[in-house]
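Shown here is one chain on its own, the form predicted alone, set out as structure tokens.
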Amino acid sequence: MTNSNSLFFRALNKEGLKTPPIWYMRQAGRYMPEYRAVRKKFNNFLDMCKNPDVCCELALQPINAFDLDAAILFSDILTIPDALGLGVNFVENEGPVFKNPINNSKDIDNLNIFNPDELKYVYQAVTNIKNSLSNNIPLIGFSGSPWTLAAYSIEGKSSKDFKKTLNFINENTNKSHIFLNALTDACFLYLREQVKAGADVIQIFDSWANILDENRFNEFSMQYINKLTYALKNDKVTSKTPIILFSRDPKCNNQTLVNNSGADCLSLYWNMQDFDLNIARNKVSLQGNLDPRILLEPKDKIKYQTHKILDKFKDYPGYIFNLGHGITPDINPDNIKYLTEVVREY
């Protein structure tokens, strides 16, 4: 069982900390050597995720280089729409491709029903990791939100513009609505699992929250968004798990999201400097949120850029340190080493 003593725990009771929790977005991945060593012996990104022990390795290598506050799962957001059968395939510097994408609205009739089971291998997962962690070090288990994951489900694909998806909602409205339901229930079930297997703290991934405008994203993104916080929050197995939610650059006021988002934490995405700390104080903790290309400059501009941050948040109650975006492939280890040793001395 983690300490609920534990920096990250205070952090999410909202306690005000001298020194605050650090753990980064994508901090298990390709900008670490050891990560690219094992990623060698995989053809599909998502095989290697199939595999509960070099899940485990993965998600430790990060803990082990740079003492962190918090463990996160090593998965991706796509094994629900995987499950879903909609043939999740991983391309060499492409990024997802779906082998079966909703092209129409028959093709949501068509969705194997979601059986949290498929994703067995997700949940050892949960269990190896957490098992390898010392008390004091909480995991995080996540999923992608209803709306991100619909996104990629119907784009068939990572995109900038989104274009077919948007055109697809206006299209088929009703339809996606349905999908979205089943979306949301997907995601509960799933992060139910992963708090039964042994994560302690969960995040959602509202990666693509930034293609909607605001009325949109109140009505296919937000809306489910507090549906899944409301079923965790009402079930007996995942009523005490603290929520924390990364939205990205979400196109709606910072009151919506304190208020309507049943989160407990909100990780702020690095554009958000603005982010009215008044409407947030006591009602949730606050994540983030340094611009994660801030690393690929000299020390000194680091340590200003952070400082500023720390400065922002240093009389905030619940507040953990991270990045407003995941660590990119071309940041060198030593940048985020160095980063820690900045927010710790601080």
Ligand code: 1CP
Given for the second form:
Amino acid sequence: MTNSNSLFFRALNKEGLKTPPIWYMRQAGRYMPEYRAVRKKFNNFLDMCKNPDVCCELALQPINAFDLDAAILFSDILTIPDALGLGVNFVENEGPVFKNPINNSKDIDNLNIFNPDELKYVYQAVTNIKNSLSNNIPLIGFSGSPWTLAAYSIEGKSSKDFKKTLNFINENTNKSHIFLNALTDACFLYLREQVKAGADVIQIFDSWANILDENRFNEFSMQYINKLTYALKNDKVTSKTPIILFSRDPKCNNQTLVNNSGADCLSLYWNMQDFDLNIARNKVSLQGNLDPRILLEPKDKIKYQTHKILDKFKDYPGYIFNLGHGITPDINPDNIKYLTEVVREY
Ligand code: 1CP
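Would you mind generating the form predicted together with this ligand now that we have the form predicted alone?
Below is the whole assembly, all chains and molecules, this chain first.
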């Protein structure tokens, strides 16, 4: 059991705190020499994700190095498309590449039905990590949002503009909704198993929310995030598990995020600097917002920008310190250590 007095839970309960809890998106990864040492033993990134003991070791690395207030499962959002038979591979310097992407509506008809048992290696990693953490450090489980998983599955790779995906949803709108519904069911079953295995908190990554205009965001992304959070909040296993939504720079009214997502906490992208705290106060906790690029600057600049963020959120009931997106491989781990000290000394 995790101590509900942990800083992270208190912030998720919208408590105003003198020092916010701290964790970082992508806190385990290539920027850490300890990670690279383990990574080089595996050719294929997904093979590494399929090894629960290794995932446990990787999830603990940033906790041990920086004494953070929450751990996150070591895995990837693309485990679900992989389990659906789309053949996910990670290619050096290119990111994910799908062997069998969705090219036409028949590919959606022919998709495997998601079987949550195919991702047992993830739930085992959750249990191993949970058993290795002290009880004041909660464990975050996660999934991609249905939209973000659909975007990778259709595009077949990462992309700046996801042109193929945007054309596909225009030309195959009904089938796209069938696919998004199937992904929503898959995310629900997947997250439920993670909670059963020991995850204390859930984060949903809508990393490609930004490529949709407002109408399409509501239709193709927010609608399914809302279905997913509704299902989680109405299930015995997950009803009490706090949900954090990271939506990358969505082209919607911020009120929509607060009122329609069903999330307990919103993780703010770094460019959402004009997000009005008053529309969220006492409704949702807030997380993040610091530009990760700041970590490439000298220490005095890191301190200045961090203080600006902390000034902004200091009276907000339920703020979790984090970056506005993930740590990138070019960031020096010393600066993560320094940033963490700056927040705790503020
Ligand atoms: O070769 C390597 O070492 C792979 C690098 C790597 C790592 C360390 C990838 C490939 N995924 C991960 C782990 C990961 N991914 C975690 C656990 C680590 C942690 O956070 O401590 C998490 C939570 C993710 C989530 C994830 N994967 C997201 C959502 C977060 C975000 O950054 O917006 C996304 C979009 C992915 C897809 C993905 N996986 C890997 C890469 C390089 C990418 C991005 C591809 C792209 O740019 O589109």
